[in-house]
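As structure tokens, one chain now follows by itself in the form predicted alone.
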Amino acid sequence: MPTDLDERPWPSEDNSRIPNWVYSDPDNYRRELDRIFYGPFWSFVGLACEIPEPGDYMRSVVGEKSVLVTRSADGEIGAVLNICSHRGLEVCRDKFGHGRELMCPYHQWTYDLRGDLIGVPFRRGVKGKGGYPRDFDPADHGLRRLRVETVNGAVFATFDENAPAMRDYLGEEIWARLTRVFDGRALEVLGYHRQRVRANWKLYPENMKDSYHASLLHVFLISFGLYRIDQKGELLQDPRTRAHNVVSSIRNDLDDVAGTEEMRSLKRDFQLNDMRPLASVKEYDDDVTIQIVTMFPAFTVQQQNNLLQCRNVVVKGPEEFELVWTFFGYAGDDADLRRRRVRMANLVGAAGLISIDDTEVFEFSRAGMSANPDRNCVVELGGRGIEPPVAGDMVSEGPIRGFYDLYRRIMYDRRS
């Protein structure tokens, strides 16, 4: 039945205009939970190196739920819901572990790793007494199952059966740059940073998909020439959501400086005491210096010379979120190459030299919206249209445009 959400009005029929309450309002919230984090839509659940041997397991989250990745004896990787049949308890509190089956810790019933209830204590009852009713099921009882797919060691899943295949989901385009990372080989985990944001969590892949706000708020990261808008560059977007896009450039001589006049943030005579963390080699077939796919609702990798890594955020309520990176690498690396990005580390994460700037105008974006939710956001560089830019065009919002096309039609149609 509508609600009172389908009755708030757009401010315009296009997406130029963003609401500022749909960055703080809880009903909003508690929809987008139903509808995207829990519909028919893809979350990342972590790296299937991360649980390497039959038996290892991990915790995961979609939306606010939690959930456990396994990895059953045949090594096939699944996920379950981390909660009890019994009593709604989370049934797994370690980040990792490795056994033969999962045991709630309230009243030990206990389950396979692909979710099946195996065991449950005086379901007989004691000495002829009590216990479960004589049709009572075990496999009726069983943790519920979510689908999942891996794609070269990075592993998504889904509350619904019916989502596309990933393939589908991303489009061949989105697909061709994910898997230009996820290439096959074998992956390695470096280390993994954790922060919380006080914001709401569409502004991080908003600020993915903003290949404007890098060339101005970043010092760090233009002033070493490692991002800029006037590189040779392209903003792609799958056709058919609008949702999924890439933002890639390749970096250029320090000293061509055309076009960035109005980078007030420029500071060109910047030096660090050590450059190493700076230094990189060329590991892919293309000159691509940084590359972000962004995949709807909320999961990046991204490609910065030679640091890679996941940025996956979890929800937490209305205006907060918590953002969790993975860094990773091939297990094929040699010493240099591991070196060079754990290095390149330091840029990113809760206090790397870039990614700090993000955090605080997140914050700042919070304070704005949520004392103003009758205003609305500006969102024209570029146009007004979802339509992709012209090839090289890296000046356009129209990838944030598209994320709310999509969003738009997910959250407010009339469905019954």
Second form
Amino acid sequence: MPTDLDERPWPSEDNSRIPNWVYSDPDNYRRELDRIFYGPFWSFVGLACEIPEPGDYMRSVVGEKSVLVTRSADGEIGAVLNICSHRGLEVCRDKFGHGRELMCPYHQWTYDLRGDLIGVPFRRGVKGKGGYPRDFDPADHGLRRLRVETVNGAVFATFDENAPAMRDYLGEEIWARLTRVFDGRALEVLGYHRQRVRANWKLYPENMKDSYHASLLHVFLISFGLYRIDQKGELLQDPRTRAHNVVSSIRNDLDDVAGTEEMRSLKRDFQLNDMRPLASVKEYDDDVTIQIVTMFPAFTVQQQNNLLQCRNVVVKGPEEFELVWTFFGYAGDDADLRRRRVRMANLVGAAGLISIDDTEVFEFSRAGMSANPDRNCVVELGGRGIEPPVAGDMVSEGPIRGFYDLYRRIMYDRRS
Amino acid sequence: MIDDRHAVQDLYAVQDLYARYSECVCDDALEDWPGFFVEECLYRIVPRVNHDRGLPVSLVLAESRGGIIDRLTAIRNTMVFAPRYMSHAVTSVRVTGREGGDLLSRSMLTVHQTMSDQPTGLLLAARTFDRLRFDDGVLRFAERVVVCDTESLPSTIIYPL
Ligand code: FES
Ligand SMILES: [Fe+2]
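Same protein, different state: after the form predicted alone, show the form predicted in complex with its partner chain.
Below is the entire complex, every chain and molecule, led by the chain shown above.
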């Protein structure tokens, strides 16, 4: 049934204009939850190494719904909705747990880690009185199970049976980059950061696709030569959806720069007193120093030199999200490599020398967009189409237009 | 229990250090901030979950006074953020022990943040575990570990804790 949302005009036929209301409108947000976060798309729910033993479980989130990611007795990883079938309580409030079963504290219905209801107190009543009807079948009242797929230790879940398998979902090129980092080696979590950002969730994946801002906003990054727009780089898109992306780049020498006269914030005279947070060693078979894989709708995994992190966006309403950082390495890392990863964490996260620029400007975005829903963003860098930029060209907002190509097809019934 | 005059003097010195440190941050006199640390120091802000699970990643890590100066350079010159005032409340200051010439101390810390155009809000609640050293006759941090209960931070951490 068409609703107001379907009648609302998009400001341009193509995606070179994005209306500000998509970043604040509550009806639009509710539809995003239904069609995107609870639709046939995959959400990141954690790393398998966070629940290493049979009987381990942890809380995670899909959309706004709490889920439990579990490793059942047979070692298999699953995910269930964290809500008791009896009266709707969140069954588990602990971040991490271990046990044979999950017991709801209210009336002590118990479930096994696959979600099957295995215990109902007073099912037959007391002294022959009361109890559940004869035809009450616990098999009908298990925890809602999600579909789960684990990609070399990264766990993804979806409510929708129709979601394609992860490899097909991402497409070959993006899959290859995701599995360059999740390459089959056992993973090890090095820590977490969590922060609230008062802005719309889409700004995060857009930012991670946006190579334009990286060389302008991030003075630290460019001043210390970690990234510049003139570096050899790649912007990849999944050619079918246009909505999964990779931004990657290879560092070149500080002096070997072009286009820096347009980078007003470039400051060449800064020097670090303690260089250890930047000291990296070559770790992969290629020379890629930054690789950002952005998966629709809102999961990012980034390699920056030896720094590896998942950046997961958890939606909290139309104008707020939580950014959950999971820092990781490989279980086989030696002490030196682990220390490098830990030191580099200074660059990113909730106090990151680079990353705070992003989360701060998102709140500037909210302030501007929320009060001006009738205005539009101009997204014309690199043209107006959704084609990926030609190889090596980083000066394009094509990936953001690509995101909205899929987004509009999912979200609005009346438009193509 | 405070059992001698030395202990009272130590506690006074520690409280005085915490007060001056808070004033440095809240008065926005950050140029003085590195001077609160000895040259070979360790400064960490850690989410409590990492601390409790023994995970090594910090929110902020500096392993020398140079690292502290680097963060100051970033705050003053490279980071992009909205203007704000900080307000530190340090309570329950206690000297918990001595090791060599060092004093071990801890405190409870709450930090409020005031953004322009907004009412004051709570940024975080934390505990600090510190190692203090008389260095050139001045008490300085040899180690400062701030463990943040506030796991889901309502905002970025720009200024020192
Ligand atoms: S609400 Fe869970 S057992 Fe009653
Ligand atoms: Fe950025």
